[in-house]
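First, one chain by itself in structure tokens, the form predicted on its own.
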Amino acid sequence: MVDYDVIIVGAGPAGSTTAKILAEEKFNVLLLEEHNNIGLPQHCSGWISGCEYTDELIKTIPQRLIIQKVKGWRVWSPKGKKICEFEDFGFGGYFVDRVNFDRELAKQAAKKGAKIKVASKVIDITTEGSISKGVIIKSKEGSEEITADVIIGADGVRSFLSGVAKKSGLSELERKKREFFPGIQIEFINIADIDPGIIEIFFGFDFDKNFGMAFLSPLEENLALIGFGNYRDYLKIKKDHPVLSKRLKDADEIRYLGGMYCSRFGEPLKTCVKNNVALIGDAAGYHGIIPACISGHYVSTVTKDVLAKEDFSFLLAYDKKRRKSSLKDARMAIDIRSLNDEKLENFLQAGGKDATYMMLELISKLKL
């Protein structure tokens, strides 16, 4: 007899959302987290992309967590010229409380029957031959091993370097090599010129040598977050940008948030399933909250049928499952380490805002 019937590893968007259909289901699910507190440390804004399921997704969470919602784009080239500005069709979505947010679909999910235990790091996985029997956490309570006939990792990007990726031999089945960097986000009071509702996408590799873009995430009136590589990328951009030079000048720093990104920003991996391990969300490369929710929808379809008929190749269909579905164009931004400033001008001067318009219109039809 195992423990549990599913082991989903990281409670976040993607695996509460996981762990709650799954239990709806009747099936014995625990939801393992590493850190102390689900939500914390916060690793982004808070934004969700607009799509049908977002529709669907807002009507399930109090109002309160809800900040605002997008009304437009603006799209600034590396010189600090507006290359466009337009009204949302529907991508744009909504700012949420991104720490209460994640606490509330976790609940969702307790609520639904699935059991969670935070601060508790899996530190490797258990195998009979080419079958993971489980996992071996540690927690406050010591070190044990947990067992299950699924297991599913949710646990971000890290989990290619480290976590269940890694641990299950995951990474390892992808031939293109991935690279993963460090990046920040910093959230400014008294910032100058911002609209609310209004996201900012500045092109520049000043921003960040290896994405060559930020994001500037309005909050409210005078309160935004901003991407950057570093925080001597940050003073640079301070100190020089044509735009956000002026905008700074008074701004007060409050709160720093930071993670891991890939080179190969929102380009899901190959292969996400080995024997009974799969991988979802950030995990298996799809990056945003809503493409990491829609692949725990997924994930969990095909989770029920392996359950049901006690055979581990019915995972397999979920890889089918995903590169079939709209995921395979739910990408927010591209790789342009190629390009240098001077490129990236000229592109965006010559097309820059029907690319920018074809991107977000890529990601607004996703759909379950």
Ligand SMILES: Cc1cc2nc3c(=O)[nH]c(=O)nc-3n(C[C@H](O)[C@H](O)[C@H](O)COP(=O)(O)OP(=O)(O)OC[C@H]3O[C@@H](n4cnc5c(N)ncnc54)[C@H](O)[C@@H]3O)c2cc1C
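Take the protein just shown as the form predicted on its own and give its structure as the form predicted in complex with the ligand.
The following holds one chain only.
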């Protein structure tokens, strides 16, 4: 007799979404979170990209968590030319209070009957042959094994990478170091010319090799978070960028949010399923809050079949769907990465708003 039908490791957007759906279906679900407080440390600026899924999700969370609706976009070329400024067409979505957004999703899962354990870090997987029996958690009470029929890793970019997967005979799920790359966001006060509600994108591979852009999330007048590839990219931008260097001149840094992305756009992970273990969200190489939630829906649908028919092979359907949805990322990445700054400059200058619209549309096309 196992303790739970499903153990979900990690109470981020992916884990809590999955826990809510499966608990709603009356499965016996345990959601494990290593930190004392769900939502902390804060992961990002809380920009939730706009799509039909977001429109529905936003109705389920308290209004106080919505900081602002995105009103429009301002786009800059690598040489610092303002390419366009336009009203949002639905891609922009919202800025939410990310810490309490994560807490809210976990609360929704608990209200549907999921059991949540915080301060419970998963430190190993136990196996019987090639099937995973459960996980070992370390909490204030010590270490214990908890068993389940299905184990879902929603534990973010670092997931089972640090040896756990390999040690437990699940080496297919182990990722190599090169599949990780950094990202930082810095919150600035007294930054010039911020328009609340207007997201700004500063394109340029010379300044940011990984993303080819710096992404400005406006929080209030004079207050914004800017995402850079890494700290060195930020220093380069601060010193030499034709537009941002001037706007940052009198700005003070007041907060750093750091983190990693796993797998680049265009390089989807080979597999995220091994028998009764599946990875979702960032752990599976998705990018962003809304894709993490949507991956929770994908995996929940097949997990219901796995449990009802006692056949793990149904999880493979999730992996297939994941790979298919990653192809969209791949196409976009291949298109964009084939450009250098000179080509990007020409592309943006010639295409203007239409070129930008096309790129944003690609980003926000993930659907349920």
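Not measured: the values here are computed from a predicted model. Numbering follows the first chain given and starts at 1. Note that the rigid core is defined as the largest set of C-alphas that superpose within 1.5 Å between two forms.
- Residue displacement note: G134 has its CA displaced by under 2 Å between the two forms (rigid core superposed).
- After superposition on the rigid core, the Cα of L348 moves by 2 Å or more between the two forms.
- In this overlay on the rigid core, F203 has a C-alpha that sits 2 Å or more away from its partner position between the two forms.
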